[in-house]
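First comes one chain, alone, set out as structure tokens in the form predicted on its own.
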Amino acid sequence: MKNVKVGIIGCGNISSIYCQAGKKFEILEIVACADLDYSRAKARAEEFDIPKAYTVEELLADPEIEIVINLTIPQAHAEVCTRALEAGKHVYVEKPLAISLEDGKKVLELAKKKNLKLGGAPDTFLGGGIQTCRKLIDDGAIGEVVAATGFMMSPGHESWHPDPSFYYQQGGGPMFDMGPYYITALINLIGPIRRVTGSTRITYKERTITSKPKYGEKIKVEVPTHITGVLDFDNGAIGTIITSFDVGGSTLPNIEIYGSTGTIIVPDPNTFGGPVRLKKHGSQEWEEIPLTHRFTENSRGIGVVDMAYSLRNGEDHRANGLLTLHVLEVMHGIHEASAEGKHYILTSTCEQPKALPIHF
């Protein structure tokens, strides 16, 4: 099969395990990087063994290019991916696929007017840990998916983070910072959501950096820092997020699946590989499930592989733009119904990715 060339557009910190995709997978081809400062495309080009190191424009002009990973900041999301699509690129963005709503709904309107391929990240629910789960629930092992639960609490950025503002400003928050992995996990394995509500609040209304080197800086919060949500899926189940910067410390779970005749622990959706446990009504332990699929390491890029498969055998690709819209929508939608104090009717959906074939 045919490598498919790709091109990187935006080469800060998340660059690298996406660099490294060339070398692990044998479909991908990555041929060049470029970002708006010209040096760090050069260094990571360098880094990479990556034949060529762009300016942006000259990135999209080369015809030999065929996907373009867009990892430029949430704010640039939009732009670029119109820019790379404009271009005749099809586009693979980290997440989220824009900062609002009005901006994801033109990207994939642009995306299916030029009969190209979008998708974007998390890429985690393909991983091992998460379609283990998703095997088991289809093989029936706990019934009817009744209800799930998904935490996502922490103290926030500031204690560790070079440059922790972003995350309270407009396009943060705790939602649309790590939101994305534990919707995107959901949908994968229970299916679309048709209605939300929630309740969010901001606790601190400035907050004090502690890391280097802004140490001592003072952030003004602009977005809530603690969000719960109530997602009401397609299929009638009923699922409870909660995600936080408020949170000094907790022992809830990431996510845990409820079924009529069971109930799977399904491992952080920011990660790839397990643990999975399996606990059956009426048993009195917790059995650890074999991971059954592979990617339990560190493999971001894996969307990206599996959109270039979908290029050269015709197939839909799992981590597709109506899915990161779904995604975006849902994170609006529990905003939008705090402010307004009722329930948001979902405009968007999408299909349930199609299980990972265990020897993909």
Ligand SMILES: NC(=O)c1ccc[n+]([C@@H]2O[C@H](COP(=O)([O-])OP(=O)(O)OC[C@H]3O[C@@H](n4cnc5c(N)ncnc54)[C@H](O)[C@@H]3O)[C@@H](O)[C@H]2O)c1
Contents of the next structure:
Amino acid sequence: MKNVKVGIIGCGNISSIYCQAGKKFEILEIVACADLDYSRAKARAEEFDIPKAYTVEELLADPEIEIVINLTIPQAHAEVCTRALEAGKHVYVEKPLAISLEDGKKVLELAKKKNLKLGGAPDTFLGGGIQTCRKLIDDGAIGEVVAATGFMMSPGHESWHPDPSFYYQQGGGPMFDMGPYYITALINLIGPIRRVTGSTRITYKERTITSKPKYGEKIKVEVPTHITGVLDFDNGAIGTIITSFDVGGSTLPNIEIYGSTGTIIVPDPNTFGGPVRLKKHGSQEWEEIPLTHRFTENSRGIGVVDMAYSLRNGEDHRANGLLTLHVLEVMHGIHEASAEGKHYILTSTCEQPKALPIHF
Ligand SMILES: NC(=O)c1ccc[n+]([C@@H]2O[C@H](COP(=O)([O-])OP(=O)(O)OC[C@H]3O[C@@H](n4cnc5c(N)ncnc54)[C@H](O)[C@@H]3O)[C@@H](O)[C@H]2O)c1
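After the form predicted on its own, can we look at the form predicted together with this ligand?
Now the full complex is given, and it begins with the chain already shown.
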């Protein structure tokens, strides 16, 4: 199978793991990288033997590049996706697809119009841990799925992140930051969502940075920092999700799935591995289930790999634009439901991504 030539735009923190994916997976050939700050592109190109360090314009003009991986900051996602699609490239974008739902829809529409593929993070749901859970559910290990919970409880990022202000500005907050991992995992395990409701609050109007180098600086909080949502899935299952930057301690699990004959404890959806635990109704014991699928280490980039294969074999890819748009709408819907005091009916939907074959 012919390699797919890829260019990366955005050479910050997360780009290193994608560059590693270019070495690990034969189908991906990272031929160029670019950044607003050219020195960053140059540094990544040197570190990972990427043949060309480009400006963004040069990268988009290079005819050999088929897929652009957009690893810029969320505020730039929609714009960079749009420019790459306009340049005739397939695009895979880090989460979230866009800040506003409107921009997310426009990007997806443009991809459709241009007959180009759009994909997006997270791809942790393709890891061995969550794929093992998916296989258990598909094989009937817990019967009919009745309900699910997802909890991301944290005190916020100002104690460790060097520049944490963006977490408290538009486009930030715990739901837009971490919700994509949880909601994508739940859609992969249960299917699409038809309506949501929720309640949100801002607990602290101001935060004080205790990390370096901005120690002591204040952050004005502009977005909700504690968000509780209810998710009604198409198939009738009911999900509860809490994402918080206002909780100092908690023993709640990451994700649990409750079925008519058993319960699964799903691993942290921000990771690729296990453990996966199953308890059948009537049993006294939790059983640790051996993982059935590969990619249990940090495999960020397998969503792009799946998309690259789909370009060559014509099949659909799993971490696709419809899924990322649906996730974006769920997150907005929960906030809107809280602000307006009503349920929010989703206007988007997606297919439950196909389970990965065990030999993928
Ligand atoms: N860092 C993480 O651990 C992590 C984990 C998962 C997902 N993500 C996601 O990955 C994305 C990038 O995060 P990061 O931590 O690498 O951020 P970062 O700030 O370290 O890097 C972003 C890079 O994009 C460049 N950039 C910004 N706007 C640009 C534009 N218009 N054109 C070209 N380059 C531009 C910046 O110069 C910077 O080098 C975000 O969407 C984030 O949500 C990050």
